[in-house]
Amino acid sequence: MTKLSVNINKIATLRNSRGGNNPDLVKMALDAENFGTDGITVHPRPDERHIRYQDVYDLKPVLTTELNIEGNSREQKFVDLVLDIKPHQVTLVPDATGQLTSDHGWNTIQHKDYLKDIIRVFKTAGIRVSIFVDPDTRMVEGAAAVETDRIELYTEAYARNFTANREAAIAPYVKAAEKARELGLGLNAGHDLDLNNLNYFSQQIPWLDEVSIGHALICDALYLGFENTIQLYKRQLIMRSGL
C-alpha cells in the first residue's frame, strides 16, 4: 500500500509567526504518527522560515515512523545535517536559495556528475536517496543512471490540470512511473496533491511507494480536524475502482 508522509513545514510556519512553541511541532508530529501517518517529512531551508535545523534534531529520537528530510544538497549545512541525523530517506530538490517552494525537478542529464557524487555520499552513510524529477522519461532514465534509490515525481502540473482533463493530466506521470518501474527505481510523488486529486493519481499508479503531502493536508485539518484529515488522506490511497 502507498505510504503517506505528512510534511509538517506549515505547522512550523504557524509556530514561527508568533515565536514561542505553539503549536508544539514535536507533539504535532507524534500526534500525526498516532493518527496513522506512515512518516514525517521536513524541508529545512537556510533562512529557517519554517522548519529549523534544531527541529530535526528534536524529532529524530522520538519519531517511530520514517523520517524524510527534503532539501537542497548544494547547501553544505543541509548535507551536514542529513549525515548527522541519518534519516530513513533524504529527498534532493534543486531549489534556489530563498525559493518560496519547490517548483521543478532535477535535470538529471545536465547534472549527472554532481548527482552521482552527492547520492553516493548519502548512500554510503546508509541513507535511502530520492530525487525530485519532472514527469519526463528522459529525466527518469537519467535518475537511474545516477544510481538514486527512488524518484519523487513533482505533481504540481498534474494538480493544476486535473479538473480540466484528468486523463491528460495523469498521462505523462503514468509514462514516467512505468519507466521508473522498468528501471527498478522506487517511486514517490508530491506537491499539490489533495483530497480531490490523490485517489485518481494512486489508482492510475498503484505501485507508488509514498506520497508526501503538507500544505493541502494542513489546510484541510483546519476544517476537518488533524486526525480525521490524516485518515481521509490515507483512505484515498487504498480506495480502488470497484471497491
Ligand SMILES: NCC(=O)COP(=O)(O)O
The other form holds:
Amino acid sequence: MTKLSVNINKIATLRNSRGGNNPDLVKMALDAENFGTDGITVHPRPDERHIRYQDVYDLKPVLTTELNIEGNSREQKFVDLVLDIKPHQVTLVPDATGQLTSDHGWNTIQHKDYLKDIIRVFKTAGIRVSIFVDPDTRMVEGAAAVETDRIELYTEAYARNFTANREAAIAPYVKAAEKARELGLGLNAGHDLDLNNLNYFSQQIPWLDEVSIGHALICDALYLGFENTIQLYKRQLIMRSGL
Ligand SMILES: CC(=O)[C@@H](O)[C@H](O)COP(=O)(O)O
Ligand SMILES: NCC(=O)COP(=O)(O)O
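Having seen the form predicted on its own, the form predicted in complex with the ligand:
Complete assembly follows, chain above in first position.
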C-alpha cells in the first residue's frame, strides 16, 4: 500500500514566526505518527527558513516511523547532516538557495556523473536514496543510470492541471511511473498533492510506494484538525488499495 510521509516544514514555519517553541515541532511529529502517518519528511534549507538542522537531530532519536530528509546535496552541510543522522531515506532535490519552494527535478542526464557519485556515498552509508525528477521518461532512464533506489515525481504540474483536465494532467506521470517500474526503480511522488487530487493520482498509479505531503495537509489541518486530516489523507490512499 502507498505510504504517507507528512512533511512538517510548515509547522516549523509557524514556530519560527514568533521565535519560541510553539507549536512544538517534535511533539507534532510524534502526534502525526500516533495519528497514522507512515513517515515524517523534513527539508532543511540552507537559510533554515523552516526546518533547522537542529530539528533533525531532535527528531531522529524519538521518531518511530520512517524519516525522510530532503534537500540539495550540493550543499556540504546537508550531506554532512544526512551522513550523521542516517535517515531511512534521503531525497535529493536540485534547489537553488533563494527559491520560494522546490520547482524542478534533476537533469539526470546532464548531472549523471555527479549524481552517481553522491548517490553512492549515501547508499554506502546504508541510506535509501530517492531523487526528485520531472515526469519525463528520459529523466527516469537517467535516474536508473545513476543507480538511485527510487525517484520522486515532482507533482506540481499534475496539481496545477488536475481541475481543468485530470486525464491530461496524469498522463505524463503514468508514463514516467511505468518507465520507473520497467527499470526496477522505487516510486515516490510529492509537491502540491492535496485532498482533492491525491486519490486520483494513487488510483492511476497503484504501484506508488510513497507520497510526501506537507503544505496542503497542514493547511487542511487548520480547519479539519491534525488527526482527522492525516486520516483523511491516508483514506485517499487506502481507497485505492481497497478497489
Ligand atoms: C521537494 C518538494 O517538493 C517539497 O518536499 C519541498 O520540501 C517543499 O519545500 P517548502 O516546504 O520549503 O516549500
Ligand atoms: N516531497 C514533497 C513534500 O515533501 C511536500 O511537498 P508539499 O506537499 O509541501 O508541496
